[in-house]
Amino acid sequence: MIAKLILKRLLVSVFILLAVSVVVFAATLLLPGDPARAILGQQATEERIAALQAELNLDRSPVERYFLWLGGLFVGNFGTSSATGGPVTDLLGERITASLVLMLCAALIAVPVGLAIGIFSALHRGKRADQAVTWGTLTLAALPEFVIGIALVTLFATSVFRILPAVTMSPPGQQVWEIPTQLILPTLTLALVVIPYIIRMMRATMAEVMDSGFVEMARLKGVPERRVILRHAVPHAIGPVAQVVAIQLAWLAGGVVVVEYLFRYPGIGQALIDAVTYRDVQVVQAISIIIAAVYVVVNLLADIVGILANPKLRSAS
């Protein structure tokens, strides 16, 4: 049963990703401007423009162009950037790595901290600690990412402590993570945005599980409280929470655009803003499909974790 459910989720994810690719390609067709003319410049002759259009398959029908573009995605060919005149993969290679490092750092902080605080809050329901956590998460959840980022910059980079850089200032040829202090503020911004939702969901699910019959039965049998929590309560609470964690981690792929722009971080978010500014259609298509793929893959992994963490499905198989 578990294998069938995972296969079903996989097929649905593939269908969703294909549907998103159609939407992304159709949306970029509506953008103004001619990519060939943008690459060659306004002074280019009509003959050179026509030759480049043929080379980029721009003289074909939209349906043919879509399938050629889709086929290129499967082999890692994202097209030619109209801004640089070179392959999109060369433009996005280091930027994708930089964004993945940023999102990974934020996830490594947000997930364990959110789960731990959520469990702690559920085990202290009604007490001052629980109330403090509730008010803190509500406050953070009400703030957009750029407000949190500006507050962190004000606190740690400009007015109060001045111990961290306000923006990313990596020298040419140097990777951004080679100066770890540059990662702190954007990482904290992303982590503080997603942590409140993980905490609230973990608290609610954990509180419900702690009041369930099987937990009460384990206590009546004399099972130590620590084992009741770790062996019985937490595994049952992780499944539903995995969906919320996946949504928040998938949000990082989209929310990173605002955070990277705020901190001038050299990732795909900054590249997307530059591509939209200069009407670089191929780069917009590539980044959009990459973000969509992250959403789909993360949600697929969350579905698999939820299925594997469900004791009923494990026992049925």
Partner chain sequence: MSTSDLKPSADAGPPPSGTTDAEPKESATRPAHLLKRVWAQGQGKVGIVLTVFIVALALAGPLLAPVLTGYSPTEFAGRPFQPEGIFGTDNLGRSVASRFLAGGLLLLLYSVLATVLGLVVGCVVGMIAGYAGGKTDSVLMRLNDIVLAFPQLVLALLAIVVLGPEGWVLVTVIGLTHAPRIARVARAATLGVVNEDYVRAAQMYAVPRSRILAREIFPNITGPLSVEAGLRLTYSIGAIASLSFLGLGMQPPTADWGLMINENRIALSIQPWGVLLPVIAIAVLTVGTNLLADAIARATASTTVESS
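Residue numbers count along the first chain shown, from 1. In this text, rigid core is short for the largest set of C-alphas that superpose within 1.5 Å between two forms. What you are looking at is a predicted structure, and each value in this text was computed from that prediction instead of being measured. What changes on going to the form predicted in complex with the partner chain:
- When the rigid core is held fixed, the Cα atom of Arg125 travels less than 2 angstroms between the two forms.
- The two forms, fitted on the rigid core, differ between the two forms by 2 Å or more at the CA of Arg227.
The form predicted alone done, now the form predicted in complex with the partner chain:
Chain only, nothing else included.
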């Protein structure tokens, strides 16, 4: 039962990824202009353009090109950047690592903090602290990420306290994380964007669990309250919350775009904005596919967690 559900879910994901790749590829076909000419520049001779067109398979039919491109994706060949004239992979290698570092840092902060506040809020339901949390999450959840980011920059980098760097420096040859202070503000921004959703989900689930029969039963048996919460309530709440957490982490893949741009963080989000600005289609395609893939895969994992954690399904199998 569970295996069948997961398999079905897997197939759906594969289908969606293929459809996504078609959409992304179709974007190139809609573009006016010739990528070969864009790479070589205005002064290129006809011979060189023809040669490059052949090299880039531009002389083939769109369907053939799509499958060549798709095949390339599987072996890590994302095409040629029209801005640099070099392979897209060269451009993205280090940036992917940098983005992953940022996302990881944000997740490591957001998840425990979000869960802790959510539990706290659920245990103090209706009290002033809980109301404050509710207002806070509603407010934070409404704010676009650049608003949160600029607020942090104003507070900690430029106007009030001048203690943290406002932009990422990354001197050549050094990795961004070698200057850890510059990671603080972008990490904090991302964390603040996802935390409210984790809090709200954790609070709601926890509140439900606390009201349930087995918690009541444990209490009646005289189990200490602390033990009731940690041993009985929290484990039951984690299942559904895990799914939401996974979705939030998937969101980070797209959310880094604005945050990286704001902090000049040299990751794929910044690269995507640059590529859009210069209309470097191959790079836009590559990054869109990467982000969509992360998104689909993490969502898949979230659903699998959800299926596994669903007590109805568990008992059915």
